[in-house]
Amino acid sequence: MRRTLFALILIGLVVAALGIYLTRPRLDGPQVLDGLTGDAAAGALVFTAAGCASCHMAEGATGDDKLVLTGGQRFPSPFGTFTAPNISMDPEHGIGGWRALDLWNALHHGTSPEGQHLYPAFPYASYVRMTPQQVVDLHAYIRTLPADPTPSTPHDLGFPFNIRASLGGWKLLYLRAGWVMDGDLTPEETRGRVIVEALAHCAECHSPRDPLGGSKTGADWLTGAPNPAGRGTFPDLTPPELDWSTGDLVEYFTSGFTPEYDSAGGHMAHVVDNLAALPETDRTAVAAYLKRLPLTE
């Protein structure tokens, strides 16, 4: 009887270490970015096509102060209501201590500098799409932003949302980094691939979610889904239920306005904001790549 208690013990702490093990924080060394060199004139498109001012910005922020992203915004959803970060350059506050492999491990594995697990409401599991110079150009451009010295408001979550442990085991399942529309992809469609499924994200509003808060794929791509906050849904972009032309897609991205002659409200105008301040290439890349839809895994 011995015997089998200790073997069921030895069992248990076998399995505990290798669960610890699979889901600890992970940080790649420098290595991964190793001969790049940051161009902020390209991070600024990043940092617009990310959107990292609308939801980094203070609440009600305009003009110039959008790009002091002292964060505040808060997030409700089923887990909890998450608030937005300071990201600003101040050192203590912000990340203006950072390194650009700092932003890496954040953006592609969800880990803060301290070896933390990051909540996915910050959206690496799409940003995991970006390349190695993307990330070292968004650096580079953000550390010309200026900075601010207003704390950081931790998130409001209940138990048991509240254990970043748990994490962990969420990146097992849900963090990858290929690609969800493959195959023979026009170079129009490759560039709206980047920009819907990497830099805008647009699956973490515009895909369900399981319950455990992984975005669907395959069929449920992009099909729309409840917003988190209780309030309305985010729409369908698949066709035949998103039947817009292309010009009609370009259109809204650059004015907001629909061809019905509505016009993007809530979050999804700063969206348009983003857009319609990326090369007008991007957002027909964009149409692109939505007019491919119902994609095929």
Contents of the next structure:
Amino acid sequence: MRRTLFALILIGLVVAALGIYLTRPRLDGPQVLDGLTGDAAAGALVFTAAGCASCHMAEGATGDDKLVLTGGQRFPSPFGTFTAPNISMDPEHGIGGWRALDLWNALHHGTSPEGQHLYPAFPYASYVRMTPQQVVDLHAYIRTLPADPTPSTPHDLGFPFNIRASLGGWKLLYLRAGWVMDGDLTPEETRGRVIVEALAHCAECHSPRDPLGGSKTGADWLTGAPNPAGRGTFPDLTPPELDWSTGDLVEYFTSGFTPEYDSAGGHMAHVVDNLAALPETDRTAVAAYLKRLPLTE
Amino acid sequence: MPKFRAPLLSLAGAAVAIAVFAGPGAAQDVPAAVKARQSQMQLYAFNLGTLGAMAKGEAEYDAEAAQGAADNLVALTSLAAGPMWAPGTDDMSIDGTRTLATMWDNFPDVMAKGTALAEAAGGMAAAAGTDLASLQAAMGPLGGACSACHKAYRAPE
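Structure of the form predicted together with the partner chain (previous: the form predicted on its own):
Then the entire complex follows, led off by the chain already shown.
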């Protein structure tokens, strides 16, 4: 009896240790970025396509103020309210002290330089698909942006979501570096996939989530979802539900006009601002990708 | 008592008539000011449709039609807006609108956005009759000006 108990305790400890090991915050070493040099001009396009400023600028910022990444915008969700942190170049309150490798670990593993799990409101479940070159380019670009000394506001989350250790399990379930759309893609569709699945993180809003907050893939991919902020829905992007022509899509990404000549609203207006600042070929690439939907299981 | 009958009957008749003509929906409760500004938005959309069809290549470029549509946009930006945006016609006070109450708290900003729209429409009027490439280039600023106000002062659907 005592022996069985001892064995059970031992097994329990091993399972717990294994769990802690498997869900620990991951950090890559410098070799992942070996030999790469950042190009700030290319990084500016990564920055725009990834929509960094849309969430990290001050609420309602316009013009050059959009490049002051002071944080503070609030994002309500079923888990609580997330507040975007300061990611300006301030060494103390922002990320001015981050090396390219630190940025890589945040974008790719959702891990801070201190080895802490970051919340996936920061869409690393999409950014995980960024290439090392894109990350070093982005790092070179954000080094050119201003510093702002505004301290970050902590998130306001309920139990158990305020326990960061639980995020290791979430990552184990949902953090996947592979592409969702597979198979033979044209070069244009392939470029569209980089923007849709990695940089512009479209699925973060436009794919439904399961009860633990993981984006559903397969036939559910980009089929629309309720707004976690409580009001309205994010539309289904899969044809035939999305019946816009390629021309309609490109016009929407360029001017924000819908086929009815209403204009983009809410956070999509920011996305349109970003897409409009990319080369026209990128906008047609996104349209080409969307026209390949829906995915089959 | 009998002498009240006629007025009572006509009152009852009026009540029935209101019930019948008002129908089941709340649409009849939408103030005229809201209907007027929504009509203005439809006129924008109609004229943008002429320009947008050309910009997308769905319709052949027609300088005269494009100029006419662009001039209409300019005319629409010049309408006196005050009465159509009467105080108390925000989405918290009445049904049938998505206009946020903050619009009435930020008058200088609303005016600045209105001026920006007039400038973008003027830009389109200067471009639309020139050639297709100019028209296409003017769509972006116009969309940005529309969106700026919708982003700030319109509730999501």
